[in-house]
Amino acid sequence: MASAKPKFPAIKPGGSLILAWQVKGKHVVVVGGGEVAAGRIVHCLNADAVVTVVCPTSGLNPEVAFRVSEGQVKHTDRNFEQSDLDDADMVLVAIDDPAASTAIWKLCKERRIPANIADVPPECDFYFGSVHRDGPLQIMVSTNGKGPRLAASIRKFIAKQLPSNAGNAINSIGNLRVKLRSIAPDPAESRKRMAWMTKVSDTFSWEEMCKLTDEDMDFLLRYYPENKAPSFSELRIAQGAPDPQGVDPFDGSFGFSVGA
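Next step in my check: the chain by itself in the form predicted alone, please.
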């Protein structure tokens, strides 16, 4: 009798590897100064990149001109030259000249610089999706360059399904994670930290996460040694009791004291 085949995820070719690309402090060259370039620039500045716009002043639209005048981006007032790639970490081309765009793309390939040529999917190392942003929360919808307008429609639909305070809730949980790591930094605690944070995230609602104060978080950490996660109401009630649910205050065995 043949053994049963293992149940592993089926491979679905044709997709893109969707990543959160860290470009903070990296040099992004944007060739062009129109509406598409303006959108690319916003994405890059939101990710703390250092942006240089290569375009004659006459070709800058009002938004890009504003970014230049405010010093938010550097500006090279001329058409693209090969030397513009000398210290580039990424290149975004948004000009109405197919031949010039392809020439720039080939130069980027020679230098192994990741590039995106607007509206030419075959000449893109990566695509821009439609992004929903709420504080630390970012959700990107990609159609692999096939339907940008449809991606925007799907993104808006998803955004409407999310709690209005999702970003604030994520900030609260992020702060709790930082506090937890500071009082239990041992790498050996990694699995326990993750398991406890999962319990807390599953127990509290979005609204309750937003309401967490620093005092709430410090008190909540007292439940960590026993891997417990009280409800929000139990947490608030327990703060008025000397011995919350039988859990003793942290005794310093993990190198900290909550009351310190």
Given for the second form:
Protein chains: 2
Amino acid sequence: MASAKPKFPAIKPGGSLILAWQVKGKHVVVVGGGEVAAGRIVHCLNADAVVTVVCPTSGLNPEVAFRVSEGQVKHTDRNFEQSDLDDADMVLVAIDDPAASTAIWKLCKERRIPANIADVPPECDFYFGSVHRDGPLQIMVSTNGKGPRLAASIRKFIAKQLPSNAGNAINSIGNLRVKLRSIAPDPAESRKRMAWMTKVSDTFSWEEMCKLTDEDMDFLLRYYPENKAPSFSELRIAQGAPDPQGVDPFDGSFGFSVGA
Amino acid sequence: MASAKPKFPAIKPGGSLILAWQVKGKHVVVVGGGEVAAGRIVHCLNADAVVTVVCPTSGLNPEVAFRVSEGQVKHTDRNFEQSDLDDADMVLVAIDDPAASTAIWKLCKERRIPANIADVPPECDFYFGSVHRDGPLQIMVSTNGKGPRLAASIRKFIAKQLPSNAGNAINSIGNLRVKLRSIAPDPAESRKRMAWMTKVSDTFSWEEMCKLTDEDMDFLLRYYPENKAPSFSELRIAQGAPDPQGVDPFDGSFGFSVGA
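Which structure goes with the form predicted together with a further copy of the same chain, now that we have seen the form predicted alone?
And the full complex, kicking off with our chain again.
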């Protein structure tokens, strides 16, 4: 019996489940104080985690020692002990001791604590990748363990392509949503708000989004009541910017009326 | 007392900890069968998870119903019950019932099961982002909840910039590493192998890496014994490709001798 094949996304097995883990105020225990640990610590602090480094002072590299001395991380000045897991929400191990690493991994699994043992893929609930950061924007490149250096190279390539103010686009959208909620706070209007945000997002290229000023946004909100979204150039022209096309900004030729 | 400030990466708080979660063979419970659930299911199947959808058949949308009928996911044909968590490694909730969602979240937290309640940020251990996938390459764009549609738009922008065979570059590097290990299997040589892989990765642009054929790689390995890395054009010329510069490929003018 022949049947039309439904057009749903094809499954592409073999990847990871890439997730933006929320560790704000969570307790991450980093075991080790070398270069790998230093990298992990930066990732965690960038995500507002509370970090404890477990490592004898003699084993801290200059960067980790610096973060300890600045109070950016807590420091347990000895080798790992089981009690270090008592209030851990996540454990990252980066020590040159496979037996000790495996022992810590097993303890974490008994306690259902997510853990990563550096360089031991089977003893990892998750892998790290190469992350580009621009304000609220984070782009993570993973090669699923096949080429960490290439991941970093791809991440740099991507960063070079992005407009320098890409993070601003996201802040703009976030601000626009907040402003919108303040002029149209009715919970019953949530569907209308969402539909308009979608319309604006679909109308503007994200490069244009980057250029949106606070003034632009306030003006843009005037289009909300009628659920209209002007193009970026229409928006600028409507505000009285010089019109490259010679069109009178207020002649109604854009097919929508400007509320105000 | 003035002291030189160490030059370590500055902390940029406010982000997430983006991780490539390993869920191969792990049990992910998806509660709900609508559009959001459908998206979650694809993410999980792409990462080789074992997925159970908990939702009455009447609540399944066509895509989820299709995945159930194809046996891609297991199906529990009723509303959520506490026992659904018994062997869950991760729980994703996407139902239009805030009270039930919160109850599930609390149960997950009691049992230390990582969970995501769609559209309820405070009840999420992690957020999803927009993911580009090309073979082993995964690029995840997160706006940290500020603009999901913009994340998708940035993801598409990035995908457009990448060479169409970017995933191949990663497979190439992976293959080269495997080939290298087979011609130089001595564990004592691991440092030399790593140094050479690094040299090659640093010499080739990743666009060039994409173009590496199997033949190129076999030829490239001849440079390993002397820890040399030719440029991509040198490699092609050395193999007898037409030389745009008119240089005799074997006159030794590249500054290294070709082993073999």
